[in-house]
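One chain comes next, on its own, written as structure tokens: the form predicted on its own.
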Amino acid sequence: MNILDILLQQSPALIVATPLLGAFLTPLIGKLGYNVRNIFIIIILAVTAFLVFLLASDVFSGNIHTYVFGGTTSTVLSNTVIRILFEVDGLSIFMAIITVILSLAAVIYSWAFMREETGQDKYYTLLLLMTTGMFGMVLTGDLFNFFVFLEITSIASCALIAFWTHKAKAVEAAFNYMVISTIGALFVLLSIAFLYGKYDALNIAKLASRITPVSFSFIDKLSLILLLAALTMKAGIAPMHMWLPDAYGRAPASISIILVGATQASLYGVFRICFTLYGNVIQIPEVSLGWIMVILGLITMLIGVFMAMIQIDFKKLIAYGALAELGYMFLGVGTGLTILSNPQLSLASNSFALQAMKGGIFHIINDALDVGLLFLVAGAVYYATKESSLNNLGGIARNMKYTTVFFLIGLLAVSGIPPMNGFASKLLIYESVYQLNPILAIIAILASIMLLAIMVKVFYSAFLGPKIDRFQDIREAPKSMLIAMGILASLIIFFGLFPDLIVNTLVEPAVKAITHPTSYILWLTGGV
């Protein structure tokens, strides 16, 4: 066995471990200059990337990978052994790639954007510890680790919300996200509870195995209530969103796209506890969360574009923009649910419904890609000017041609416009909720048309409009803050011209990880 074999063995224990293990040597490092914990942070993120990308290349081709801490698979079969367990399928490793992606990229950006920052050691620790958390969340296999997981990513989001002590309002935003969380974590555990009482069972494969629909009762419907209002709540979907906003709007630039992934995090575990827990019982008549997917979706679409068009706040107009994003992705698996839950449809019907899975998941990395780039160019005017009022900025491109360069990328990705990652995945969208009900495709449609209509006018009043005098001798952003937003930008534009091979490649394993959970099921269980 090589060097590459043990890696690959060890590799999901390894991917929570070097992070949370950089969290706790990073003050350390820090006594030994600003650049050497900056580039130590850095190698830890490297090192993490290379093996979520080894990891990835196996679970992709076909393979369900599992990690037993203090024992092997076999181990967890007997109901008398408790054991930490991760499980890593295509949706799993599709997520920490996002996570992955996001985190590198703040940690970038944020060599010089925190350059003058106090406090810089308790940042990087949280921050590694925030994404310590999210692998955590979609790695593991354990209902209970998740909830462990999902405290750690909470406690480190919440003190990142609230780094600018001296913003009052980055505080509330903190504190309302610290109650939203506490309300959230009470659910998961509540819900854990339940059903740990009526199966002895924490694993989350062990579980499935046993909510059938002659088991299925009260108890399992309290759970999973439970369970998805918590999770949609943390994931920001309507009419639970109120934290999100405030929470994009005043963490750090650098930390905004980071909240994007735990938020994306919580999305996961929406469609875990759906597709997989309840994956024998979903489409069950009172059951079927198909059409409330979609009808949330829709909601959260609205609310998202109308709000984004009263802000003059930069980043709360973005934030609310990330929002409507997130109507898309439950749009989308929400229609593919309905239609594959709707016996009454022909089996041609099935394919649509695949596709709109399809456009679904594609659409959370794209999201993750196009609002966290608008994040950083958000963060990267306010570096320059001190400024986050759109209503004061002006002509702010004659002095930043590259944070201009990058805006227009991100405008045209986040509003669907080719050749943008935004319109492949949306595209799915609208073919195959246009095959449910015409109406709700028109209506994203138009939703899509008008957060680039507001998109355009920030453009044009922030960017291309009348230069302010005091912004004469503005600079462009620091290098750093450049290449962060290059990397993204890079991304978005590879994603748009190549998207049959990003859905060949991640989209599709993701999705076969939703529609066929009996995979992840059996690979433990083995039928048990």
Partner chain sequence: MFEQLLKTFDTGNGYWNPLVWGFAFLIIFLIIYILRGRGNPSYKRGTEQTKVFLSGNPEYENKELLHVKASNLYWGWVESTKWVINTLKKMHTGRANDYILWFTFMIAIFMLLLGVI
Second form
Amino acid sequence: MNILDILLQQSPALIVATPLLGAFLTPLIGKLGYNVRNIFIIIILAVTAFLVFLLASDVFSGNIHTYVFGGTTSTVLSNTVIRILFEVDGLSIFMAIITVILSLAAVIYSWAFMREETGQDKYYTLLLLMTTGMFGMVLTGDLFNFFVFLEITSIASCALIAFWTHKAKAVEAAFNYMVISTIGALFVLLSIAFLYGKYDALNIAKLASRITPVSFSFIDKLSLILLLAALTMKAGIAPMHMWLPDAYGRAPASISIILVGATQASLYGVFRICFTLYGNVIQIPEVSLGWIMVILGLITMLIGVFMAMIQIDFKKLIAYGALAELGYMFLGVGTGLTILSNPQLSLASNSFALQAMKGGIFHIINDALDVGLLFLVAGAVYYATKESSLNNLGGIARNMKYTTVFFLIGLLAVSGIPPMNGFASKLLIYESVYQLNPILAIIAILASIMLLAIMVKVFYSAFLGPKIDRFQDIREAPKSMLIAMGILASLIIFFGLFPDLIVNTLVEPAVKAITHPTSYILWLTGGV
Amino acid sequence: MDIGTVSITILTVIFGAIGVTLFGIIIGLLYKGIDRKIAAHMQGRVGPPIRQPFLDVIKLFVKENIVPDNAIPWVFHLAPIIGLIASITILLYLPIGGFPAVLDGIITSKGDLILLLYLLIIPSLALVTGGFSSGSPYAIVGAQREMATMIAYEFPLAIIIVTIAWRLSLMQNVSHVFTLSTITSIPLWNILGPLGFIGMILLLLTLIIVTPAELSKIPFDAPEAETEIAGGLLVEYSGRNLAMFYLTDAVKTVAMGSIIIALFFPYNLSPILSMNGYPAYIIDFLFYLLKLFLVILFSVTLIRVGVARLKIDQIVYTYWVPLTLLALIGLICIMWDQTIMTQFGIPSVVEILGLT
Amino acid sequence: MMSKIVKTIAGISFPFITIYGLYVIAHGHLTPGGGFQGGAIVASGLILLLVAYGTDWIIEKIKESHLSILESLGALGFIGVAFLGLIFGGMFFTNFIAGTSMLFGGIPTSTAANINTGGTLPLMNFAVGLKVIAGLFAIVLVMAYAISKEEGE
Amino acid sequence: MFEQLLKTFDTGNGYWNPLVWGFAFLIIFLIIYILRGRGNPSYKRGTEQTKVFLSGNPEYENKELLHVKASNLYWGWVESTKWVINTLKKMHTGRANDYILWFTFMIAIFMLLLGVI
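Instead of the form predicted on its own shown above, give the structure for the form predicted in complex with the partner chain, please.
So here's everything in the complex, that chain up top.
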């Protein structure tokens, strides 16, 4: 057994443990100096990235990778599952890849972006903790464990949103986020308690196998509603999105980009609940959430673009844009769910549902890259000019050439102009959801054009225009920030040029994972 | 894939691109001349000669290419080029006369309606970016109006495109309904019943009113509005950069006309006259030019001469309320058509007229 | 700054509180309580001193940065034991001590509580206890310091 | 591997091949660039020519005043969709109480839709 095999076998635990170890070591390493600590953190995340890709190579070949914490012994004693389990399938690893890309970019970016700040040890500790939480959320196979990681993520992100404590608005945004996310998390806990009380299990696979059409009752419905409401709220779906633009907009740019990942981890929670936990009862009419998802997606999209149109704060505007992008994911996946949960229809005869889901899932990673890049650009502009209002900016394309180019790439990608990656996933969504109802595709196209208008407005008011005396001597963003933006931009172009490759390797296993919940549920009894 | 196929593919793309560029520019300018001539006659003037647009372009190439102080030079120069290229690439996906589209079948790539919708955005986007980058208040006002117009007309346009694809997707044994070759091979007129026929006419009407906005022509030329903001987003452009935009406009007219033809009038003369070989290509090409002329005449020239300019908020209102409603009624007609046809056994319009 | 009576009583009761807290930590695997609860008790003893003797006196003796190092060490100890489980037991968090002759390696019997059982659990309790003592006290210390600064101005 | 990279993206309802499009784009770029190169590239720097055109009005000393502010963009669009935007603005109060209210509201909606109440 060579070292790679051992690493692969241990990777689910190590992916969570490595950033956690890094987080605890950071205050100690921080005593050794600025550069040492930053290199250490980048190495920690690079190792994590290596482990994620190692695990991905295994999961993408069709396995579901499980990991038992604390022992190799069989975990099923008669009818109970003991010990915490990690269960990694295509969707989990897909989300883990997004997380690792975003956090790596954020850390590289922070090198220069956070140079002047105080309390950096705590900043990096919290950042790594947040990453840990996100990894835990997407990899775990245990419902209670999911809650714990959800809390870790939200506590760490609260502290990070309020990192610029001298700004009253940042503190206010963090407070609002804390209130709403705590209440949401408590509802999650409550519904987990309901399910535990009824089915005597916390393991997602075990629970899912016990929730059957026969046993389905009031309490299952109630848990589903609470889980769904809390997680969609944490994912920022309208009309429970109000915390999101504030939180995204007020946090430091390097945190906004990780927050994108945190929101998407909650989105993962929604999908896991709808498709896997309630996978056996998906065809019961009360659980047919497809249309609800689709309509929530449309509302999110429209509210996002309309509100973004009138924003004048750079980052808040992008945050509303990100909101609109979330709507596309819900639209795509919701269309799939509608077909999947209708007993009269089947995926085989309605292949568009599969395509819509592929589009929705593909859009998750595209959104992470595009919106992430835009946030980083916004941070770079703030770093150079100390201005965040679009009304006071102008003409900085003269001084910041590379940043302008990166913004242009992000602009094209987020509004889905060919040949960027956003176009590929939106094309998939448009060309499939119309079969459920033509109006869906029409609104999606409209929202995408409005997104373009919004981003062009930013491009004009921040980057173009006459020379402004105040910005005469501003300089290009430092190298580390350019590198972070460059990583995301090159991924955007790569994904845009080879959409077929990405869909086949990354997206397909993720879609397969949620459309075939039985393989996830049945691994306990040995079936695949 | 062996070397031979690869080289043939590459050569096809290269020569196709060159051919389409020449075709687009020449035909575009020619139709611009015809358009001006007809408009002049309608207004009781003599008008310039038909070759006037060619002369205009040549003159612009000779003129100085001024870069204003307030402009960001690289964006200012790049925008016109990107706009022109993108509008030419639209033509690569469109069937012209009896010829299939240049990019059809290159590594199984085919023209796609949504792709065309987005490619149509790029020239407008280039125009907007160019206007914004020139740093003049007139240009900026014009550019933001162009963007608002774009949001406005994209709504009915999306309805038209999705409706057509949706109707095709109901048919048995038809896949890839967004592909242009599918759409041109099954004209919807042939399969729709009376209600759907009315819907289709409504959609065509909407598309004809969308076209002048897409091409920034009166009554939707608020972005340029010479009398009001002095040429709007083009105010700072001159010389060869302006020539690029001039050509973009010409090529885009051809592209937009060709899209209307592909969506609504994909018929060719040669099957009716049972011709084939070179004569068929020639007669189809001439017929295509005629169709293009009629489309441009109705959607550009007549509307342009007949009505006055709208205010920008009126434009948005026009597209988002009356025209969207019109297109939605078309959509609903077409949606109900299928049910009504099967329920009451109504034959399609073509069968009623006995044209099959 | 409190009166002499308070200072004396605080000084006398501090060792008892600390011992009790340490007892709760050490018996975490046998009795109710554990690292967190015991740590909170010890920290409350420290806070008693803080209240009685005043912030300035404590700040002279204990630096906030030292506390944060201790806190990190506690967290590191916890995850370190988990990693040791990976190295010696083959899986993350494996209780590799249980069933061996090492300290805490005993197998629990059903009749009597035996402190020499629990494997890695007591070790993790110690780590958590350390973290909680340092963390909780650091929070209160910083808050008290900030308040005293504000009053001083 | 090479062929896999070249493969067309098939959405089931349409095709999109960025590489072919990009190749054609490059070729047309070359043609247009050559065509554009035939034009006159010169102009008189720093003369009246390069000043902004304001119908003869004098240009402001402070150039920032020439920059149309972001909040003034898309006037026509905002004007004709005023009612939507004002409604939405009223929704976004920025208070935690209202956030919770919306959350509760959505739970109620879900309960109605899923038939709990």
